[in-house]
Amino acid sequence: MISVDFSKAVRRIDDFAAPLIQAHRWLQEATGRGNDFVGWVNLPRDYDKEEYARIKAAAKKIQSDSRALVVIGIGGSYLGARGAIDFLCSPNYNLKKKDTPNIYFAGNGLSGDYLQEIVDLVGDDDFSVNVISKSGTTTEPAVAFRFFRELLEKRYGRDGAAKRIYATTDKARGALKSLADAEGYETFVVPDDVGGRYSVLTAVGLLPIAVAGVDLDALMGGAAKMMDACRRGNLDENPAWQYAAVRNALYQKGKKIEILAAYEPAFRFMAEWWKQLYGESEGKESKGLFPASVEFTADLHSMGQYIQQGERHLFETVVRFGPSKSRLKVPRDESDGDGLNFLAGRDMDYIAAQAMDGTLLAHVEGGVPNLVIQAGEKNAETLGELIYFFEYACGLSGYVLNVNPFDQPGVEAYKKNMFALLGKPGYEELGKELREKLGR
């Protein structure tokens, strides 16, 4: 089970007990701001069992008839799944010899070169598509889906393509739902009461994760265990309460940036997921910690200098994991030209542990508070625990900050301007105004 060590970050967090009790009640009773989007709170227990079985069946079908799966989505519609696959299967998943399909992520940007590269990587392989969009009109994934739908229909015919397209979308309405119903795509639901950045444990994340061969039962089981832990109503026993309290305590002391660090390269995209979760949930009303991430020890040779001696407006949250599966030991070299024979016979976990502790002490002495989240071994159950832990702590932390953790009004600003500049009907006047500002 996850534990939180804040002894190197703050002395006490008792002052946050009262606001956390209120925030906890708002989450548990669905009575706080944004309460229409707290369906994720009980999701590990109350998920749709029938759909869950269909997700597993669809994953097996894709594994049997496809050598590649193209997952089309942006933001919360792809970060969680990509993070989970990288973490549990390898950042080099597509390069490994395996019995499961390669998985490519598209629709998360507007680069033509990136899109063409995925088309080229799929090549002549049999492939399927999982398009993820509640509305079906979000520009980036909608554009990508046009390309891959056309490719599927050219290769397999319209009816054949329909059997290879899986749409994760609104249960009843929207452009993608209408198209899926008309064409006969198998559909899965983006729940109305779960926002995108909290959706990784729904069909949004579970289908591609299952295609990669991950044990969904273990993933959901870990999340359920953490859900039970997060229901505890006191600061001493609830790790999510502790994390939320420490973050807000440091924020009140003038720390404006939280750096999430891990000594595991496979955690990189889970950190990207975490950045969206916290940035989109708390960054509003001119409030909120800025979420950043680093990969140690690699970034100790780049960002390490700034962290150690730069402006003191940041703190670190370090995620540590249990023992590695590969217990590699450093070999002895008779010449000892690199002077490392003092490490001969030591395993990599031991060396990494000393690096972690040495870095923690150096950064703390340099004025950077360090918060340590200790997780279990790198497996599906641990990841399920970690996902739910971060989600619940995010909801609590947002409420303590006195913002709505479940909306994202600022995201619409760029979309409005982009539509106007692209000439979308209805945006003509704004487009003219923006072009003048740009000197066009």
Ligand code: PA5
Contents of the next structure:
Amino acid sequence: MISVDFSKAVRRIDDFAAPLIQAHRWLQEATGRGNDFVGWVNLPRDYDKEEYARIKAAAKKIQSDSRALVVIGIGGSYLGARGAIDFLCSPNYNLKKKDTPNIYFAGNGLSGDYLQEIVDLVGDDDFSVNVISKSGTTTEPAVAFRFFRELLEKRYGRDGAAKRIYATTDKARGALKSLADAEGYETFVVPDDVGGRYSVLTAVGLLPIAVAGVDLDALMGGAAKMMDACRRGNLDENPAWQYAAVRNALYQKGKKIEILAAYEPAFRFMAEWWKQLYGESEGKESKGLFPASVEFTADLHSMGQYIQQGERHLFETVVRFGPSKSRLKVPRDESDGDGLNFLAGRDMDYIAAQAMDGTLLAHVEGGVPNLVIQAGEKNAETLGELIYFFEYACGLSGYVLNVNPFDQPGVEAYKKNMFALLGKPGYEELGKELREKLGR
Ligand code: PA5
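Show the form predicted in complex with this ligand, please, the one above being the form predicted alone.
Every chain and every other molecule in the complex is listed next, the one we just looked at coming first.
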């Protein structure tokens, strides 16, 4: 079970007990700001069991009839699945020998080269598409879906394509839902009361994750365990309360940037998921910690200098995992040209642990408070725990910060301008104004 060690971050957090009691009540009773979007709080036990069984069945079908799955989505409709598959199956998943399909992520940007590359990588392989969009109208995934739908229809005919398209969207509304109903695509639901960045444990994340061969029961089981731990109403026993308190304590002391660090390259995209979760939940009303991430030890050789001696507005949250599966030991080299024979016979976990401890002490001495989230072994259950832990702490932390952790009004600004410049009907006036500003 996850634990939080904040002894190298702050002295005390009991000042936060009262706001946390309130925030906890708002989440548990769905009575705080944004209370229409707290469906994820009980999700690990209250999920739709019929749909869950359909997700597993669809994953099996995709595994049996496809050598590739193209997952189309952006933001909350993308990062969780990408993070989980990287973490549990490897960032090199597509390169590995396996009996599950390659998984390509599309619709998470507007690069034509990136899109073309995925089309080329899929090549002549049999493939399926999981298009994920709650609204059904987000430009990036909608554009990508046009390409892959056309490709599927050319290859398998319209009916054949319909059997290979899985749409994860609103249960009743939106362009994607209408199209899916009209064409007969199998659909999965993004629940009304779950926002994108809290949706990884719904069909949004679960279908692609299952296609990659991950044990969904273990993932959900881990989340359910953490849900129970997060229900505890006190600071001593609830790790999410502790994390939320420490973050706010440090923020109030002028530490405006939180760096999430892990010593696992496979965690990189989970850190991207975490950045969206915290950035989008707290960064509003001119407030909020800026969430950044690093991958150690690689980034100690690039960002290490700044972290050690740059502006002192940072703190670090280090996620540590239990023992690795591999027990690689450093070989002895008779010539000892690199002078490393003192490590011969030591396993990589031992070396990494010394690096973690040494780095932590150096950074704390350099004025960067460190808190450590100790997680279990790298497996689906641990990931389920971590996901729920971060989500619950984020809800609490946003409430303690006195913002609505479940809206994202700022995301609309770029979309409006983009539509206006693209000439979308209804945006003519704004388009004119923007072109003038751009001197066009
Ligand atoms: O968290 C969010 O709400 C966003 O990141 C959305 O998930 C993202 O913008 C994609 O939206 P949609 O699923 O409607 O296409």
